[in-house]
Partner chain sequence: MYLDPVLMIALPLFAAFLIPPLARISKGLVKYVPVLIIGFNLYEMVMLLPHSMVKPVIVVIAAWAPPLGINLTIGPLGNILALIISLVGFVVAIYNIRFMEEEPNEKYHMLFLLLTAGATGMVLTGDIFNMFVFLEITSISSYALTAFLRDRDGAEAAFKYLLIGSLASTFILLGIALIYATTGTLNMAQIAVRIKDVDPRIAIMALILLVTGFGIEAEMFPLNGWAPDAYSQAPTPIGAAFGGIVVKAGVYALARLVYTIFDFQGIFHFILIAGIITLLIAEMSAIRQKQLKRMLAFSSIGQMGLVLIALGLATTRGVEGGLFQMFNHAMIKPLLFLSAGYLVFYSGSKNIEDMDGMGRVKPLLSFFFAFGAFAILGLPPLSGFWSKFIILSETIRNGFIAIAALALFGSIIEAVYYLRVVGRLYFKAPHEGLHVQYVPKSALVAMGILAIITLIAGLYPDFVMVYLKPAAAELLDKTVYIKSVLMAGL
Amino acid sequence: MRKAIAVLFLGFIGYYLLSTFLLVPFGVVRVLEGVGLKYLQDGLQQTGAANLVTSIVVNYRGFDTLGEVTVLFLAATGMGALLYSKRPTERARQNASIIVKTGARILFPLIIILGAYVFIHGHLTPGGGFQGGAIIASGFLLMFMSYRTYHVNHVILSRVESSAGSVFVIIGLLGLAYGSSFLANILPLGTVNTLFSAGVIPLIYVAVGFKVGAELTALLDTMLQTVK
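Would you give me the structure of the chain only, in the form predicted alone?
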């Protein structure tokens, strides 16, 4: 009886999902109407970013991105508060093998460089601050898992995170004061497809990269600790 009810319920959901998908218009003409067409036609000229996704996320919808960064900060703060303990802590695992530790020491700086490359070139290639910050945090996770006594300085991470967030807000306020809106571009756009282009977009992504990397690294370090 339960299986029959489950099958009927899944069939009911599947029917309405299929009906909804059939109502979605497909085709180049319909997809490129409205605001999407505006982005494609004017995005490169107005923002100077070769990556139009970046121009939408950081420029046209930059205020939304600030909200997303704030949500990540609140989530990391809440998790840290739940896991925080004033008692001494230690890793609840043993050191990895010499092969893993040696590999981690070799790969760690390369992972950090890759993460920095991703958020510095976010306006030119797929990627950006969130992706680059996550890559950097994965490098620290590799060290946490390879070395039982490897720790990070949470004071430094806190300062990096707060400074990066402040830079994001300051850039936004400068756009409001000297431009037309919050996060409006106030710098020269430069030449498209070069590193120094797209106005303030690269600066914003660098700030987001540092902020996300610091938050995730601190959170991972806290989660991997256990009370003695």
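Please give the corresponding structure for the form predicted together with the partner chain, as opposed to the form predicted alone shown earlier.
Left out here are the partners and the other molecules; the chain alone remains.
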């Protein structure tokens, strides 16, 4: 009965959603005056970042990204609050086999380096702070799964989170103090397609990379134990 109602309801939603989206033509330029095209035309000169998605995420819509970083921070904080306990207890985990353990030890530094590469080159190649941070956290996840007793120090993680988040806001405030508005670029744009280009974008993305890496690692570690 419950299933029948659910299916009917879904059919209703699905029909209307699909028939509306089918009115939107797929794979063509629909709006000639859209902001997307403006970013494509002027983005390279205006921000100096070869990766236009990065220049939108960090520069044009940088305020969204600040909010986004805050959302992750909130999730980590909320999780810490919900799983708080006066006497931390470990949730049961199994030790992995020797092959996995050895493999994890070899792969772990490589994964961290890959993550750092991805967020440092966020303005040049696909990737960025969020992607790099997620890769770093996946390295820690591998370690958590292979070694039963492996733990990260929450105090250090929390320090990294706080300082990376503050760096983001401080860069924004410097833009307000020395530039025209909050998050405005105050550094020279440099030559396109070189590491030191695109003004404050790489700085912000490095901060975001550290923050996301630390936060996701803290999330994973929190789920494995109740924290104090």
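Positions refer to the first chain, counted from 1. In this text, rigid core is short for the largest set of C-alphas that superpose within 1.5 Å between two forms. Computed from a predicted model, the values in this text were never measured in an experiment.
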item: Rigid core superposed, the C-alpha shift at L17 between these two forms in Å; value: 2.5
